[in-house]
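First comes one chain, alone, set out as structure tokens in the form predicted on its own.
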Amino acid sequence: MALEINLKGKVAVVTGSSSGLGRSIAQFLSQAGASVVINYRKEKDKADEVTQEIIQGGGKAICVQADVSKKEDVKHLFEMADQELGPVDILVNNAGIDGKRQMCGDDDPDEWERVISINLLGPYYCAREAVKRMIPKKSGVIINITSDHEFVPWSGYSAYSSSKAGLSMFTKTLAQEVAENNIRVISVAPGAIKTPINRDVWGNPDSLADLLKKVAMPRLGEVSDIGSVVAFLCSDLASYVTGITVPVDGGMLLYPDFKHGG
């Protein structure tokens, strides 16, 4: 017999899903059967373009603007969650930013708190309306997508991995609080994936050679890596996992500039 990811019957929220490692992630939560809830901030007709994707393959979805980073967005996105197909069994804290190149001390601050409040207390409010609604059913899934620089410093970017870095002990503590009520909460840490927003990286042919030099398999990551790894996760195949993080990066955190020596 096959095995099956089988998501049939789960509600999906997927934070940031028009486009991009979201928008992989929604299509495969609905491959396995997954109702879900594409969310966009400003992009509405790409989110639109998605959810019509997933209903014309045969899926459920619906489309609702919240900008994760506002708590009273994140409670109009779960109300709508609610209303339209029911209370949330999977959260995907997908949405996220790098921010601006800047040095501490040359930076400006206000950029500092925004990706902060993007990329980490925009999990904690979907997070905590997600616990809400799981803990009842004693049942649920949260991943929050973190990065290689939860691990990797950035010059440049320290709001950026600092975020992600909070957002893995957050990934960690949340597991430990809600364990008892089989929610599980893993983190996904993505590596050197093609999306459109690096395009100009990996569109460049020597700034991805350079970029290559930095991962130990002879590829970059597609956004199907990061979309199979979550679908994974959220199913019961990986129901004793939890409290963890899974680098979806082709050998990066090998550090394979050092293959040849110290």
The other form holds:
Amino acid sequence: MALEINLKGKVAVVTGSSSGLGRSIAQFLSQAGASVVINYRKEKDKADEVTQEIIQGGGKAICVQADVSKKEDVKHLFEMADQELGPVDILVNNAGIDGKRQMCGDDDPDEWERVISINLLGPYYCAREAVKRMIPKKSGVIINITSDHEFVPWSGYSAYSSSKAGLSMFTKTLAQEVAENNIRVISVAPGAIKTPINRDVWGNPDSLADLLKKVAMPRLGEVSDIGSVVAFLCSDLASYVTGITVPVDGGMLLYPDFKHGG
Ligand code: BGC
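The form predicted in complex with ligand BGC, contrasted with the form predicted on its own above:
Let's see the whole complex now, leading with the same chain.
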């Protein structure tokens, strides 16, 4: 029998799943048999489209609007999951923004706050709703989508990089708290993946060439590179993995600029 990623009977909430990484993650989880809550903040049409795709493919999905930086919205998101599909088994904290490029001192502090609210407070609000439901079951998986920028500083994006480094520490601390309940918490750190978030970079030949120099493998990532790894980590095939970051970045963290010279 072929090896299979089996998530049959599981309920998964994927935040920010109307497009980009979240959309692919939701599709992979559904293909592995999970029922999926598609969450969006603004892109209702796209979220409806993903939901319909999953249903037409024979899967189970519902679509719920919620801004993860708002506690009340998050509460509603998990209550909808309870009502329609059952208490969550898998949470993927994917929703996130880069924010505006701005240098410290010459910046808008409200923008810094906005990035931290969505990228760090959001996953925390979602995780607390999730663990309340996972602890009684003594089972669950929480995946926090960070970035290579949890390790690599990124000039002009101090809020983004700090939010991802913070989220990585949240992963480790929460993993320590809930391991005794058989709940695993893992960060997945994408490198340069082609999504709407960085379309202005890969859509332009000069900035694409610059970005490719930062990746050891000879290509940017595709959303499916992330979706497949997340599905694997959510499954029992990874049942002894917790509290760490799994980079999925084609070797961006190998600092390929050091291949020559130094
Ligand atoms: C960012 C992308 C960027 C990539 C590599 C990701 O975390 O969201 O915009 O291209 O890191 O720097």
